[in-house]
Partner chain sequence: MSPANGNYEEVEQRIRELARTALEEGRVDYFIGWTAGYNESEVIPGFVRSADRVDALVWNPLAAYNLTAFLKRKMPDPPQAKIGLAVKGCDSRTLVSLLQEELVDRERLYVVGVPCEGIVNRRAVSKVFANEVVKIEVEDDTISVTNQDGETKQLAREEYLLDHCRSCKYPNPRYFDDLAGEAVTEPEDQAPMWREIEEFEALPEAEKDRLMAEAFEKCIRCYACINACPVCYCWDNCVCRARQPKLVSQKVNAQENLMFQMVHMFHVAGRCPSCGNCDRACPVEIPLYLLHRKMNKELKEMLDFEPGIDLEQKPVFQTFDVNDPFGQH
Amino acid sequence: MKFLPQDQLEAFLAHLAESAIVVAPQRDQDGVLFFQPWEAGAEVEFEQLLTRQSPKDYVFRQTETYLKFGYQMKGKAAAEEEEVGGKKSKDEPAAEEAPPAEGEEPAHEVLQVETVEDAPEQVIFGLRPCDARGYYQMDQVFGGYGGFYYDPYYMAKREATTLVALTCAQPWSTCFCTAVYGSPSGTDGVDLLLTGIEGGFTAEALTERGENLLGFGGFADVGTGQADAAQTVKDEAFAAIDPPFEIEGVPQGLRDNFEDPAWHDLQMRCISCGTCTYVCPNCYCFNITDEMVEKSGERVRTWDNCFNPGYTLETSGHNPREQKFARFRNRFSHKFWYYPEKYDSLLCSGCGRCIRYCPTKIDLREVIRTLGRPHAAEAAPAEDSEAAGVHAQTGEDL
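Kindly supply the structure of this chain on its own, in the form predicted in complex with the partner chain.
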């Protein structure tokens, strides 16, 4: 553990900025706090607990062009040379267009595809442990945990990213990290953890990357009592959060309550926007679209959210989650049931942004409290839950 005096903070940032892009919380012209690339002289804000959005955009980009492609027509000359026609073979299947003669290159255009790799070295500075844990939780998904596919785009950026987290001294009323195995000084995903104490910050390296950061000359050794002071800050913050629900059994509870009519009640004020997922540090669903003008274009990955009715809409017009409550249910089930089942962890780090920035303040804690309790083993006979299911689907009076 080291100590970073307050007056060394800017120098430390400048030091980091020499070899990487430094991203730190800064206010915009409306006074809203965002993670933004830091430039010397810019004011960094550590006072406010959370930025409006989590910094996930710096690794899992909201808009990420990952393929670029271009076509080239073979042009007039080539087109003229091309022999088309020939007799249709009598053998079935009947082709709409006669296949080109044997051995001839049938294509009249050439396609070039290249993948876009853009992963600059970066330091995300001053994020909170819940934000860092968001990365950690997404890492499971994009890293191919459990034998799934490995995402080279996310991981390249993740590999080039160092997380310097800041212990939360004064949690907000919407914070609930301790309920989901987190902590105001949690270390999941964190490379270097700073804890604000009088006169500066204690710094704990948690990884090799973090260790390397401590090489900066402005660090002092921890003075007497400073480690204890930091521990006090951590402990007080931890104690300041009263876990709003008991996490144990929640996946089973959500499974048991899948058809519970309470889903309908709780979703009433949901307006089906995507704010919760876009401010969330670990929601990772995305969309892929192509953009092309004339002969060249790109394939773009953009954030998507499960509240978007079009998210699951099939071209036939059928939508498995057409009703809002089904989409609502999916988000919580994904975080506390589906994801845990696949990745042996949780998809929520308890930052509480979804509560605070929801236009109607939908409260995740309330949802989990209400629907996360498993039915006792002897209770909940099958008929009941089925009946509830029918009830819920017909949407009759509840």
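What we label the rigid core is the largest C-alpha set whose atoms superpose within 1.5 Å from one form to the other. Positions refer to the first chain, counted from 1. Quantities reported herein were computed from a predicted structural model and do not represent experimental measurements. What changes on going to the form predicted alone:
- Comparing the forms between these two forms on their rigid core, the Cα displacement of Gly147 stays under 2 Å.
Shown: the form predicted in complex with the partner chain; wanted: the form predicted alone:
What comes next is one chain alone, with no partners or other molecules.
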């Protein structure tokens, strides 16, 4: 652990910027806090707890071109088409094509493909532990965990990224990281953890990348009082969060309640806008499209969201999640049931953005409290078993 005086912060950022792109929370011209590339003199904002958008865009990009391709004529016809201006005149009558001479290559189109490699060294500075944990959770998906798919484009950017996180001192009312095995000073995915105390920040290196950052000359040895002050900040922040639900048993509860009519009731306010997925630090749904102009094009990956009515639409025309309640159910089941079964982790870091920015005020905590419990029929006392059966039948009718 080291200590970074407040007056050395800008010098530290400048030091980082000598060898990498530095991304830090800053306000735009409208006063909204976003992660943006840092330049000398720019003011880094630490007072507001969370940016509106998580910084996942700097590794899992909202729009990313990762392949360029084009079709080019080869052989006899290619030479014949090389006229003034590069093309034959439209008014020129088409000549009868003679067969290629012996040994001459016949006319044909050739596909040329070029991969786009764009993974500069970067430091994401001042993100919160819940955002860093979002990277850790996406790493499981794109990094080949359990022998599943390995994404070289995501991983190239991830391996070129250093995460310098900042301990949360005063969590918001929508924060619930402690309910999902997290902490306001969590270290999942973090290379260097800063904790704000009087006069500056304590700095704890958690990886080799983090240790390398401590080579900056502005760091000082940390005193006992400073270490104790940092621990106090962590303890008080942890205690300030009242876990809204018990995570144990939630996957089984969601499985048991898959057909529960409460899914219909809770999804009534949902407008399928996908805001919750876009602001989430660990949602990773995407779509792939080929964009072409004449004979050249690009293969583009863009964010998608599981609330999109066409997200699961198949080529045959069948859509297994045509109804909104099914898409709504899938989002929560994926985060707390499907993903944990596959990757031995949760797909939620408890940042609370989905609660804060949902235009219709749907609360993830309410959904988990309602449908993440043991099935009502199993939990009901013996004398209420008949009523529980009626409830189950009502769900089937709905």
